[in-house]
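We begin with a single chain expressed as structure tokens, specifically the form predicted on its own.
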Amino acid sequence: MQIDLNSDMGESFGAYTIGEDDKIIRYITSANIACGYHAGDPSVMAKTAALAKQHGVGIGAHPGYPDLAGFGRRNLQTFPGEIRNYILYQIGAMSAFAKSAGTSLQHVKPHGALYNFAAKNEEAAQEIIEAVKAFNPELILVTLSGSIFAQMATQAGLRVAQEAFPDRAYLADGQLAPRNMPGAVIHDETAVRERVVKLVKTGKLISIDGKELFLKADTLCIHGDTPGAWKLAKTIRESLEKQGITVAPLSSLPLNT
């Protein structure tokens, strides 16, 4: 068994930092890297692109809405074209600060609001799609596992990664449950291990409200703001370890399959 372990990163901003990238980066094997749009500035794109070259994590560029204020977790309304535009316009800054620190773009992730939006949203999805179509259609896109997104990439001819959440719940539909739903957040580290070990073995999960659930997982995430992430990312990683799983990033796994 194989699953990439992928973190979100990158996303302080001027003399403000958040997460603490130089410790889980030794735990992950892929990196989501914000583009300035939703956080991020471009030291701090160049400085993450670094750092993932030096450990030898896979660079994904991680475009948001342009909406700083609400760290991408808002939902825009925009003009047909608009959030291909975004994509383009982001992966390609990524792509540069990747190509600096010699290497290459692995993957592109959508961030927050617009990830959840393209999930189920046949236009968003789309545009996305496009997007990085006429970017790279080498590049492999990271979706929401089960999600209509994740279908439309496939029969796009797209390399798709489906992602899992183990430190956030779900609802009944494979949706993930609202931030602002009790429980929504899983903090407690056993339950989560338990969580990741029995979704990679069984492609199973339990839902918020007690449904069981299928669920494609190529990759993890492990949301890099959240308070004492790395050790989260240590424990995930030892517990699949432990099971004779190997971690290893987006590049080297068998997508599509």
The other form holds:
There are 4 protein chains.
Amino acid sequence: MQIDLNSDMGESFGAYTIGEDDKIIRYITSANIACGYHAGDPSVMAKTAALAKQHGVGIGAHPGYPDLAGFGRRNLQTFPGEIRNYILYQIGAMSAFAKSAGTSLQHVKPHGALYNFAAKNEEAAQEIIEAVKAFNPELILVTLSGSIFAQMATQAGLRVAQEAFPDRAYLADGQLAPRNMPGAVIHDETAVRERVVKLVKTGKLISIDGKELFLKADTLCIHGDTPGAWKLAKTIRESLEKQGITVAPLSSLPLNT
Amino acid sequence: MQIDLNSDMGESFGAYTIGEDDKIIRYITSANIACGYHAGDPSVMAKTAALAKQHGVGIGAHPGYPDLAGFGRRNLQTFPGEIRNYILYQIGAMSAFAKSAGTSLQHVKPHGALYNFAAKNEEAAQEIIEAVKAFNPELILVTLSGSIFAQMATQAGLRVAQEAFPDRAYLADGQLAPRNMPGAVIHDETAVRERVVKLVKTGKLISIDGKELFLKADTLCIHGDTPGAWKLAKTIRESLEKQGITVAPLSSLPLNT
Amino acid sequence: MQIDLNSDMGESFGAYTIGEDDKIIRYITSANIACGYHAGDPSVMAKTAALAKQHGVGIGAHPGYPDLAGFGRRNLQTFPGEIRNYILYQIGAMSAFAKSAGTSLQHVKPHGALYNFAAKNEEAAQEIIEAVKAFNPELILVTLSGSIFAQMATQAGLRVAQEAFPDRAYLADGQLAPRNMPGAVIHDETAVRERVVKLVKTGKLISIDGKELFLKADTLCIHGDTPGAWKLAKTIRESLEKQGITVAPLSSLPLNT
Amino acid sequence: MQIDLNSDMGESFGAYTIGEDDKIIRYITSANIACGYHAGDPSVMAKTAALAKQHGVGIGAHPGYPDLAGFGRRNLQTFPGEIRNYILYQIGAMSAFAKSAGTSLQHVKPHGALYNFAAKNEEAAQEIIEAVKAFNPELILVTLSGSIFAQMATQAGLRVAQEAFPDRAYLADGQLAPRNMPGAVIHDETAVRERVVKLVKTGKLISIDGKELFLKADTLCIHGDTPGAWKLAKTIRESLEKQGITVAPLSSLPLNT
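Having gone through the form predicted on its own, I am curious about the other one (the form predicted in complex with another copy of the chain); can you provide its structure?
Below is the entire complex, every chain and molecule, led by the chain shown above.
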């Protein structure tokens, strides 16, 4: 049994700092690095790529909407082709820093509002899939587990990593419970650890209304932008390893199984 | 005898249009495509890369300062490493669109204030050289003919294209006459044509004060951002071909000779 | 009988030019000047404000979404209070250039996607109304004629100018025909002239499906961003004046009647 | 005897936080609020203006270069008139938030690289002076004590506040010791307190090389962007008040004396 742990990184910008990248990097296996659209800048990208390389962590592009002011969390209407081109631009830029760090890009994970939109909007999903295929069809695409986006990417022949959120509650139909629903975010560390181990060992989660549901999880998202988030990463990783589960980068996992 | 003709392209942005790319593309052999920092946007980059591919024109990244408001024409202080990272970012982004157009990046030519600064500032030149080497040491770097930048890039082992400006007057020492000097820009088409042919056939130019000077020219810069610029491109190309000179992309020329 | 003619102006940005402001300014009476968010920059704002002052044209702020890449034409999700603050910011900035041109701000007209959104979304409308009241309750607010926004602004005690679009077709219920409906944009100059005169003299328009409808119009929007748009402005103004209708800035019209 | 204490505030941007504004606000009397060019955004400006109003702190515009990526700390070449227009734009925007907070703008203090450049460059100084005069000749302009900028602004008839830096060492000629000179920044709190009291009571400072120098100080700059900076503000204010010195906003001080 094995799983990848991913976290958003490289979200600082100029004089502005977000996240404790040098701490959380020790516990994760894949880094989603912001590409200068919703966060990050070229110097932060260079530094973060080097940090990931040094720790043996897989480097991913984390493209978002061009909305630094909203941190990529606001929906933005786009005209046909724009999402494809936004993704190509950011993947290309990130790949240059992976190269300059002596390695290459492992994966692509859309960020924030774009991630959520693509999970359910077929046109957006299609544009992202086209961008990844055009740039490098060997790249791994990280998608919300069970989403239409995951299905479309799989059918398109891409390597797809299905992602689960250990500290988020799920509805009985496998969708994430909306953030404004009571209990949507699980703050209790013990509960998170137990969910993670159960999910990886059995493929099962208990939904917010007590139903058992199956969820494919190739990678678990560890939030990194709150102070002390690295401690949760540490405890999740230790719990997994204590159970004999291998924590490893996406590139070494069997995907599309 | 052969020479490359290059022009800046892809400088439109959103609803804003600059240049007549679809006209000038027919007469040039290498396109310097803006990368979204001083001009251009992802959709313009995609369209321009496809246009260049369709016409057999070599695709180049045209990275500039992050200064859309100043079109990359204003000097910007940078902290150590920033130029390197700005270049890596933009080369990477442009390479994604070359790939999606079914080809690959041919060259890199810094834009505007950054081009002029790197021509004479060794630290800036060094950062650009490092970026190109880190991304792809086979890329051709276009530099001001005879500049310290050209020398440094050659010594660093890069493929270097020395660039001359047919419609600009030169000082006796081989430097470009400053734009505010009378006669610095040559508007007479016949004179430009004659200079071009003489330069390519003999390697010589007459300086603004009447001295003969030798200038290595692998590529000639054809300005494209003024209405009707394509006509000058057309007349230059025809004059060259009438003299039996081959006009061809940088990638097919012998460089560093 | 009197009416105001308004046009969007100051949409150039740095090296990028849109519109023929110095031509259209001669035929309009109120200028909606872009404020640097969706178009325009400080130097363009200064120049455009001076141009308007010189021609006796009322100066208006034309605030939009912070989306230069999309020219303010794309919907952007905003969090509560953001629209209010975006409007305050842009009105304030524009008012500084009105002052430096020796006059003061006459009106505010939201731009593009924000204009359309506020016309029907009460929360957005409310935030804009609050911003105008907080900055200067004497400012005139230009709104889509007959919209909920117009009603809310009137009830809030603002001076409200109801706006009609001479070259746009209307549905029988008084709403603008969607742009993708055949006939939605009226290209025939004679038809536009006749509609304008009829509307100002009788308050009536014929809808796209042949019904007669009443439309309050304090100001008519003359599009300025297509080449030659000033000719339509000229012909509309001449047609109105030939009928004895006074064309005058919003500040000199009786509003809220 | 009286003095103003000013601090840079409102430097957060979207999801990015800099400074502990709600702490430092209790100890200062004038706030320099970032205007969205080098830092700050409309919602941060609104919030910060309200915070200052609530604490009886004078509201100032803190305009900088349009360089969020460099936090306004990098020199940027500008074309004639651009600085004037950048200042007008930002003053105008800030004044809107002062109004919406129920008060009005007290002062203008250029930020970072622009502050330093204007202190010694007459053209930049002149453009800033013109902007302030055009917007509101009653505004107070904060300048480096003893600078050519301070002289020019005084001669132009503006209300000028001369600023000193308690935690920065000075050269014998009254200029700030460059940051890379050992001892340029004074970290010892006791030393800072003693310098402040001596300066306010006697108008004298001891330069870095031991000479006594006179320095006009209407306001002292308290740095706010390092964690815990509010403690230094607190201790400075308490030391001053213990000596019977009144700490009060610029608007209540006699200037140009």
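All values derive from a computational prediction rather than experimental measurement. Residue numbers count along the first chain shown, from 1. In this text, rigid core is short for the largest set of C-alphas that superpose within 1.5 Å between two forms.
- Here Lys211 counts as shifted, since its C-alpha moves by at least 2 Å between these two forms after the core is aligned.
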